[in-house]
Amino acid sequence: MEDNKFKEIPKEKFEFANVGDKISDAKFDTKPIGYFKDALLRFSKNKASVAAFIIIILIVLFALIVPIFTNNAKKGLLDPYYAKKGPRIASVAEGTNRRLANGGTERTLRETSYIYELAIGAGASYVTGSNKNTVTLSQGSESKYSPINYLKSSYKQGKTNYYKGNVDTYLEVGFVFLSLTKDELEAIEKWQAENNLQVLYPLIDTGTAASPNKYYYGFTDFSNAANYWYKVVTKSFDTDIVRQYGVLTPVSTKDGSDKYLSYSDNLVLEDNFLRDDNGNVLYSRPTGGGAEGMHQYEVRVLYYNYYIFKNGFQPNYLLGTDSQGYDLAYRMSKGIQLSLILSVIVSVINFIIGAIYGAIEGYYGGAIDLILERVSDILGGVPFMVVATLFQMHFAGKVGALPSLIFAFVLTGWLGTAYRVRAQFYRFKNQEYVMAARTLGARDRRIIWKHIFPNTLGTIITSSVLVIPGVIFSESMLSFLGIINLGGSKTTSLGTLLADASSIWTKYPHLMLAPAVVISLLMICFNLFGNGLRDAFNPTLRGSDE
């Protein structure tokens, strides 16, 4: 009777009933596929969903990797010399002939701003020792401290002469006088020696408050006063040459008289250095009374080599720098980890408050439920904006500024997560699992936690992820609006970085552009995000492809 034995189907010979594609490869697989692992597959399905998750990745790796790898956030640098610049990264700027990442600006220059930004690079290139600068204009515009990166065309309008070139904004700062202790300058001093990098430069022939020099620029202006190492025709005098040129024109004096000098490739600037009674440059001189070891010491530096010698590298800023001259990728990083701190924080606290209110709301009903949504009801009629800025006005002088927002949020933000919540206890309360677990004794407490919660997580964790894009959006806004200030030499928010570039943003764009289009993605790729997540634990999906 052997033929009547049961034999064992084959599982080759199972196929899939449904038509179309399969949430498993060809082979049949007789082990059930779970829920999360369901999900999964359906959200990796949604190709809009994983695009903003990758992206969300790589904006978190951004705010964790700058902070470690970029010299300029280590040392906290805050460089007012260097506020409101361009990217800039030197070795790329070098590599791509200065025209990538070289920190530089379109710009239209009339004759004597031309000589002016070429005369940085022939400053720079003075010959310790020579008392006399022999630099061409043309030699200047090869010196890697020259400030155009490369010149596009040239035009005349009229009797002026026009150039159209890009101008690095960093080396534009070019020379600038500052006061040093002895100590500091003796430093200096050791330090370029050592390093074969000159950073002292000749100082200028100012005169004196009685007999003052005529060509020099500084009692005019004295914000760049000192790249006006070249004698040149202010509007204090009224000469032939101011009428005829205008003021800020280099001159010659060799031949007796103001003579005007006009731009050309072999041109030399006549210098206006301060130098002793034996004719020699002075790099240095005592101000101020007082002994002589206490004295301070005027003197000018090529501002970029003196960055080099006070931290240690060059100046390099990956997205440039903000309004204040901190390094804008270091701030941005510091603005996106808060963000995402903040709006972390408040959807794990309104995930927990929203789910013990919501359960109890929804498993026991009547008159509980009743009274909680009352309360709920006279929360949800608060508006945030007035709860922010009553808790920052009143509770962020005595908790701190982000502590007192993150109550702000706490307030109010549970009740879309309770009443979520709500609605499936509702759903699943009555359900014939529930009653059997009931029926065996089971408490209210493991009934609620065990049997019906695990049911609703996947709306819950949906929620909770359509918590931060909101969250980010508002903290950006208060920030902007100057409600909450988040903003210190250590951290900032987003909102903090686009409020500071408003007023700005039109001559310097970087400074909006990188923190709105960070937060133009955070908002966008977490709700992508959190919509996909919402399809993949719908359990009405569970097995389907859609």
The other form holds:
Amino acid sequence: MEDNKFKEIPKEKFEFANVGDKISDAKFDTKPIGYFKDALLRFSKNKASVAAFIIIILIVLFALIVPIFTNNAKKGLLDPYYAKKGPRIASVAEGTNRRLANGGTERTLRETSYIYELAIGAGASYVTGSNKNTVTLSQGSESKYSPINYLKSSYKQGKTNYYKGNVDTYLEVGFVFLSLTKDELEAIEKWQAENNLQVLYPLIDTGTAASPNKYYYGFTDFSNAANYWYKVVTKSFDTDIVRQYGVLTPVSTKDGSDKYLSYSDNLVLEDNFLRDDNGNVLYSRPTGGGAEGMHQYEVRVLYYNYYIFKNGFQPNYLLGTDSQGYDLAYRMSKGIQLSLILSVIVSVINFIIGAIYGAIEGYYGGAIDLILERVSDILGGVPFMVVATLFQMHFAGKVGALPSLIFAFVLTGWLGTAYRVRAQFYRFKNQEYVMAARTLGARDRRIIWKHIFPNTLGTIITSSVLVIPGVIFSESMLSFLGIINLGGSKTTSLGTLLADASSIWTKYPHLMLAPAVVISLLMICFNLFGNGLRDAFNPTLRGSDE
Amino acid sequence: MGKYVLKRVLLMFFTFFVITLMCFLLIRLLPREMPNDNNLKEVIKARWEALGYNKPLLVQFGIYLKNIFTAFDFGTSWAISKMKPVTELMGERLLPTVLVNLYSLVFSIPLGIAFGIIAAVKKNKWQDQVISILVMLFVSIPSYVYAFLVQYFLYFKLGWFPLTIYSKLDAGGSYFTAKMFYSMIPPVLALSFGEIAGLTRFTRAELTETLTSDYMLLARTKGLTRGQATVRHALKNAMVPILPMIISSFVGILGGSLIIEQIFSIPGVGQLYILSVQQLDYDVFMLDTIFYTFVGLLANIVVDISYGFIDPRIRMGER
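Let's see the other form, the form predicted in complex with its partner chain, since the form predicted alone is already up.
First the chain shown before, then all remaining chains and molecules of the complex.
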């Protein structure tokens, strides 16, 4: 018959078998809902899981957006002077009267330290051409370069005055001595004139090696020597105390003897500038020998402005800077990227190996199952820590730390997936539809992948998602313990950031806070997300929450 | 039962043997560096000669096993503590690890079970919701974050406890002094949060399941009050999976927690492991590996067998 030549019978050929008034068949009014659509519907009802999913997306967006939009990332900026600093955003700090995002820490300052901080502001307000410091301390405190963000209170304890306040750790760097080539020096001079920002400040009279200036204390370990542009002495000549507090007492030499100065608003500090024979202050001087034009020039720069000169923007650090001086926000985004990529790769590989291994074990059973189970028993018995360590020792030198870590994760990671798949196969392989398929002549491969495997998908997807927080945690732990090291100038991981912070976090809590919060958030959210998926993929829970 | 236990134990030892062999081979294959000290070099050379380091690897393994069985000699530490037998080194460090973990378990088991029971009995009421949210948070947050929080609040903010635990000498020459116990409180706390949360979640899940089963309905129809039914019927049945878990965590305390030991500088097995990796002290590393493997396998088998004792119907790993 002609009609029988259709390979597949077209839709129009079907008609409902309704005889007379009796309706024995009708078209569905509702749309069919598949397994995955049903899961999606139920998942979206689970508010906690959806919220967790949104937070994960936000963290991923953070990791993707930060490297694109921050200037610090473009240059891969590493600034040793601005290491371990708190969060600071110049425009916000200025807009809120230096209350927010000011790079500040709370400090209690002795009187001499308070003068030291104000002197940075006063020194930065130095009037060019005056050849002499005329700025009072209160004028200095109003300078935008003054490190004191705001003063909270002052009190007297014993003989010493104490000042409590918030100090901007970026501006506190103040002045530094630099050694520049002639070209660099000229570039700065040109830039100063164009931008109306002063970078170069008068040098300090250090004296010579033979006759050192008695009002200058250039201790070798004093990174802040350039900030003592005013005449200072040590009260007791105990340099250890000075080193400990880093603070020297300002003096006045007007009446021939050294008089200790104490704080007052209109105190004008006596400067200690280097002057030439005519009494003019010097901004640079050649150092070392060599031919003309090959000299290095010693200069004293205001580091904040020098930073702007060098980079073209103000120091803006959303989360502060890490122990080396990288932008912590940028490092965090790199760390999140690495941790997520690592865990997703591991999860996918585990998924594939686990699915195949578990399917073979579960479907064939018997002797194959027994042998394969022994293999996974043995692999499962090796502590993960030992696997990771051995892989690092053997392969890190040859293929790098990251690939050997992935190997370590994969070696034992797929066991969980395989175990679940095997259990599911045991459950489904004797059901009628499998029997039907086999009777129709389907091969083993077809039965495994087309008939049974889709039933196990829900479970495996859930367990694969739950692998991710596990990997993030294990990576951070291994980095933290120093067993692996994923840090570098371009890459880092969340665990490496934590490990970096672990020895210094008591002094700089923000270094620990940012990675710890992100790791905790990721773990919580992935667990919630995974649990939501598990409930959504479990058809027995359908309707139980309504 | 006896046959079942025997079978499981034999299988465990087979697994244990294969893992030991693999780890031994992998560790012996690592490049070894000689120290600069010439005298020590000679000693090490002589010792390695005796241990057959230039013989085939499998022969080396034979010698290693022979030494263990005849002299209980697991090797010598060359870097961490020169020329000391590694078993001695390990023995010293077992006690602090066990103590800290034991304190933490003693503290967290009653709390965990109690919270679990409250959550299950008050299912879907506010008590359950609060507990469930907290459990979700505490289970997910990594243990080192607790360690830092504990250090931050108890040491920096309040100043109640020392930053790390006291050394044996400071605490009066023993791990059992009150001073030592006091300094161990922060690591115990840091360990307990996760422990309590895990146990709470497990107890809640098991108890809600038994609370909804048919025999509970029967018990109530017989005239038992809700409290009686819960304690005598539901709780007892819920304990079937909970008890093995608790027993296995008592085995697990031998292993301890690497990261907590590192942060609070507890001179335990975990710290020894890190030290042996850092200083490439292979014999110590090998013993630590064997130790961790054994503890892990033992915890597993203890769970399976104790299931069988608590509920004779269950035979884990049987088909």
